[in-house]
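Next comes just one chain, in structure tokens: the form predicted alone.
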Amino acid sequence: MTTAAISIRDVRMDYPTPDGVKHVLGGISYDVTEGHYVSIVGPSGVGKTTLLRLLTGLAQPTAGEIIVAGKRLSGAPEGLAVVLQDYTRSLMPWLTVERNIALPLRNEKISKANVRQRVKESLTEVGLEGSERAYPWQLSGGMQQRVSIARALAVRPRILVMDEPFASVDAQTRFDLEDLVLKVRADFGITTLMVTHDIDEATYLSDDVVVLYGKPATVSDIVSIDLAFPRSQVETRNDHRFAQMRTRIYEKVRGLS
């Protein structure tokens, strides 16, 4: 029997406007299986990031509930880490790489030796050994996003939330980072939720792709990605089933079916 790490139950979100009320989410329900990688896709402005904010506890739904680790979410849950799109704003340019990664550990009751060990292990995981003393502005965009991922890993999260994490890098770097997060998933078994506009990326990375559509948004489709792990940028993307699934997702995002 599979275990739900996160249960989203009839979640609705409304915002007041000068003309009345804007209905953004119109009843979202979905269970995220522990250890799975789930992508949330949909048209621009449909409410993907709003749902992500609710999942991180940064906002509260107008109605419905989100259950994390058996508890109703009322704030930022323990064991959650976030990776954002804009690494230039999420990293502190005046801090070295190792100090950026150690930053979220300041309030944890662990020794300095353990902090150094976590920083080292996290850098090794993302392939940045030896970059401890560098500053973010001395690194490429892809390397900076690797630092952001390493910082998230340093807190040993149970849940990783990512908002368009690869949108600001070039295509080749994007492929490299996609394979990196698959490695992280395999090594740590972290439950991961990602918002993305890239349908191919969602298909390549995910166990499930949740498609939001409509105003207010509802779950238009949940596509189970029946492709074996480990995945390959060449072999997986050339699999005829990959094409079929990404086409199905595209049609749902565009409202064509």
Contents of the next structure:
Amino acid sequence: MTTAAISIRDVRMDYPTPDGVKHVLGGISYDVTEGHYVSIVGPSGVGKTTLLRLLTGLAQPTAGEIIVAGKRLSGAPEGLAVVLQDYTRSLMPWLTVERNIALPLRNEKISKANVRQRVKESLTEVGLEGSERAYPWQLSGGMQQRVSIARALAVRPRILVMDEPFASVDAQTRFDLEDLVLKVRADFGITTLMVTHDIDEATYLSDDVVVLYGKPATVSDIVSIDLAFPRSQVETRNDHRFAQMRTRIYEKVRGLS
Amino acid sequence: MPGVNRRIPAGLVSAVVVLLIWQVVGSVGPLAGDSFATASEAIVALIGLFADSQFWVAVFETLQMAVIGFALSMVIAVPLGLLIGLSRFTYRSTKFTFDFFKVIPPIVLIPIAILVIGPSIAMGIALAVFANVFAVAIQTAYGIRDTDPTLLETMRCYRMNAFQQIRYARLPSAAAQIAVATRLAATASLIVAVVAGLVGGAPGLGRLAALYQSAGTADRTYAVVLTLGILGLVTSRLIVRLQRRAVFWSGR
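Give me the form predicted in complex with its partner chain now, not the form predicted alone.
Let us now look at the entire complex, which starts with that chain.
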């Protein structure tokens, strides 16, 4: 039996608004298998990011619980790394690339030489070797997002959470970053949760695609993407099964089936 | 005339034009007469003052009040602003009062300051501190509160504690605001140090200008005014340069 890295159990989330209580999440249950890449898709405003905030411990659910490593989540779990859509707002412009990546390592008791080594390895992994001394704003958008990914990898995470990580870059860079994420997956097998509005991207990268739908949102479908690894932008996307899966997800997201 | 622009700074051109207008207005124009000095008279008087030790003492005293007043304002206001900015409640509750004090011109405090402190260097310093401390504290607090929530949430996800969030996100984020406040405070300190002398009898260039005026030496009065202009210009240029270095990422 495979173990669940993250267990989401009947999670509900309500927000108080001036017009009364708004029910955002209405009982979400899902187990994330260790080492899997899971995408959360759904129509705009369905509560994808809300669920992600619960998973990172930034917010607490109104009811239900999230279990990580056998413990009920209250605050960011150990071994968590995040990559957000808006890299310009999540990297610090006053720190060099090296110091940005090294910052989360302050909480770990490792020597300076070790920190430097980890930064170097992470930058190499994302294809930015030698960029230690640059400032984020001196790099292109795609490169800045690579720095965010390098920062995530440097903490050697058990769980990687990404919120629309490729939504702010151009199409070509997007393909490059998707393939980078696949490479990271092959190299480290980190349990990954990604919110995206791009169904093709979700299908291309994931083991499981979870569709949220409704007000309040529930899990309307879980699509297992059993396409072979390694995947490629040309072959995988031309596979007729890829087309079937993306169609199924599309219809669920649009509420057509 | 691209070749000319490259050799002559634009600021110099306007300065020369202003001096010429001054000269004409003071010699043939509406302000001609004994009570007003022309630009050339003021410049000659200024060169004359360079040999006068009283003048240099006054320059030193004015700078002393401005610099100490400015430094004290910063030392008090930045940590104060930091504390105020750390909680939304203290920020909101303090902002109202501080905004009130911020708009009180320090000149209205001169009668009280003369009574309590007396016309001295200390009075000039106290007025400069009063002139700046509220504005700088509020600006700092604003910068602390204005820290990008995405950045703070990223740090929370990486389990960085409140102290680390202040040290690595809130303070650098406030630095751009503090830098703006610094520039305003530096020139304000200079102005207040002069006004303290001009109106309140504190030592320095302000009192010197008042003395020259009552002695009927208009050329010397305007020579002092010229000196103040130059000091102000140098101060603001210097601060802008420091600012660009200190918050090099700002505006990127």
